[in-house]
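Here's a solo chain for you in structure tokens, the form predicted on its own.
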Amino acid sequence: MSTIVRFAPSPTGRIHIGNARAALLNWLFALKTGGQFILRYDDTDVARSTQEFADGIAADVAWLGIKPARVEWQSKRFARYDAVAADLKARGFLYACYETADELDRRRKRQQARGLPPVYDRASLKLSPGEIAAFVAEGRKPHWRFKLAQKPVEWNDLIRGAVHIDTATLSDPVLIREDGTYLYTLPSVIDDIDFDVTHVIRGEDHVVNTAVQIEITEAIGGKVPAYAHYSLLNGADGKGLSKRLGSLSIQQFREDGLEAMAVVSMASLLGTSDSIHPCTDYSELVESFDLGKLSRAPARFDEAELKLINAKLLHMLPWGAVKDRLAYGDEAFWLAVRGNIEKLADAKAWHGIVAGDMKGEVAEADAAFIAAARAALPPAPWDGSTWKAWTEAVKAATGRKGKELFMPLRRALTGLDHGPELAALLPLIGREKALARLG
């Protein structure tokens, strides 16, 4: 059977490294595998849940390179999610409860006062119909909880070996809100069960949750799923992300002029025993890919690294990985100038030296040199040979060498101290051009 994994974003925001490190694991498995990879929205919170939200997820994944095999919605699978529920009442599996939040608050905390655990004692299904009628017309609405078997749990997580949770340390957890809207737990299930999810690969934050999966799975009579829980993300000081994500986000990194494949490549990589370096395509990381690779501990995500693969990526690609993005220049100058930028668009600033009308810098005590350099200019056509030319030309010529030589035409050709080598760039710029710069 084929393998079958999903993503499973609220859209009630755009996602961020996180998610978009789930999104690629996954996607990453089905490419290794040759599964299927649904995206599935899990927008059963109508009031917070937007198409805008929607879209600008479907656009980073996109912009990932993930192509979903199916898209799927909760919120169109509500009469799916009723009939499950309907039937896990008559059997006994949900039971009502008619706590309002202060109540149970007043609760655990008197239980905690006391040493205990706070987990739900299950009052509730002590309560005798008088009682339930007395709620009932004060206009209390029931909440609903899974009535969880109290035994070990265990399964063989695909990263973190055997785990064992005892159910009996956890509080019934509620799976439909007093105004009747559900909480992802149960449509999480259900839907994993009706799209033949073969593997769950998400957050190490999910194992005790994978625990109360198991046994709804069970209740229903469905396959219960393989599970895989990698280590969270924390930054470079160590510390967790969770409330730096909104400058995160995928969508910022696409307007800060990110490559694509650097965030790939980074968040792929994060937390395995293979180290983060630029990828140009996926082939490289489906080949490596392995879930056995990720590690137990912390990932740690550090933005100035980010920015170095980002610029390290650049450094690799070919003319025909960027054309199609580039309004300017050609192969010869993309050759040239690849090497020294961060992101594409300050390649612009590099064609704007090389095709424009720009003055350079000379030190007046380099006037003499420079007009030595200017009558020394070979003539064209010039190629790649052409620095090495003029230069050992004036070198002969004035008599220096080294810094003395070449920064002074530098910045008499680009105004800059720095930047591509001027074996590459002088052909670009031209005699003509350079005779107007050198004065």
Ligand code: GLU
Second form
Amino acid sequence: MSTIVRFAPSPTGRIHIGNARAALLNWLFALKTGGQFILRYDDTDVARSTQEFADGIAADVAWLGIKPARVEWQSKRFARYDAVAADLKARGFLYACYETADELDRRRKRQQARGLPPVYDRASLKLSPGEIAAFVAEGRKPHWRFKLAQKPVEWNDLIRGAVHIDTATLSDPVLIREDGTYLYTLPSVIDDIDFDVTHVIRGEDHVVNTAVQIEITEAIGGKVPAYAHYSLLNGADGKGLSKRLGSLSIQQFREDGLEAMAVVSMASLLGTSDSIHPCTDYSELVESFDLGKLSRAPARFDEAELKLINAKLLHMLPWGAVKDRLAYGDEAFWLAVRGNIEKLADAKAWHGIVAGDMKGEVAEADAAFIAAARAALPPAPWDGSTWKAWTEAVKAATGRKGKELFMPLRRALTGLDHGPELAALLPLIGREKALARLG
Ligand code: GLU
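Can you swap the form predicted on its own for the form predicted in complex with the ligand?
Below is the entire complex, every chain and molecule, led by the chain shown above.
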């Protein structure tokens, strides 16, 4: 059986780290099983969904390296949803309800006051034709609820193991609002059936939905997919991420100059039994991917850790992985500086230091020492051994050693007291510039 999975964002905003995790777990599953990944826009909320957000999400998904085999839009499928809804109504699975939001609210409060669970009491099912006619005459339009079987629903969750939910404990869910628009539940089930989705991999906030959706799938006569619900993300403070999600958007990470593979590595490995570490491409992630490695405990997302993973990733990236994105430098330059940057853009400052015209910093007390060092500069051509030969000569000439010897040279050559190995930088700076900086 070939697998089909879907990532189903609503284009009512851009995707954040939590959505990226949903996308990546599905994408890795598809890659691992040789299956198909569908990008499905859950845009039944026509008023809040925009083309701009959808385009933005497509760009975010592409930036993450995900290549959907197929893109679907729920807003293009209303005729299909209407047909299924009509059939469910005809067979008594969808029933009309006439309560206003206020009435429902009051009823819930009364139930709570009496210590009863706030489950919808199916009062609308008991209305007489006369009562219904009176509501209609009053101008009320019905919303439509799905009549749950009120029985235990069980599935073998690929992350959580055996799950049992008794739908007798749930309110019959509203699937169609009184203005005729669909809530997410029914279109999602119809799409999963029509697109032959084999595995639904999504957050644990959907566990209860799953019990409902399994019943709806069965009512429609569709094949129930396998389900896997992963735990949600908390922030470094252990609290939910919801309030800060804007700042954790994929767009923001990209604009901040983070590497896509750093975000991919982190989002893919969070909450698994594998350590969070940078992966330079997908191959290792696919190799080690296993839904069974996902923990049931909330995963912790720490932005500081993402920055660290980003730096570690850069430190190991080969020149080939960055050369198209750097408009300067060469392989020797990249290998010299990559260990000293946190973001790719940081390489630019090092390029300025290597290739630019700058005057080094020489303290008055070091002036004679620097003059002696200048005189001891070896002749060109320079290579990786020049630094050692030079500093040994300077040591012999001046008697300085250790920090006393190296720090004034570093400051004079780079203007800084930290940075990449001077053995690597010196040949990049070259004899002519070194002479000028030491002079
Ligand atoms: N649009 C839904 C969400 O973002 C999709 C959930 C699902 O995967 O079924 O929560």
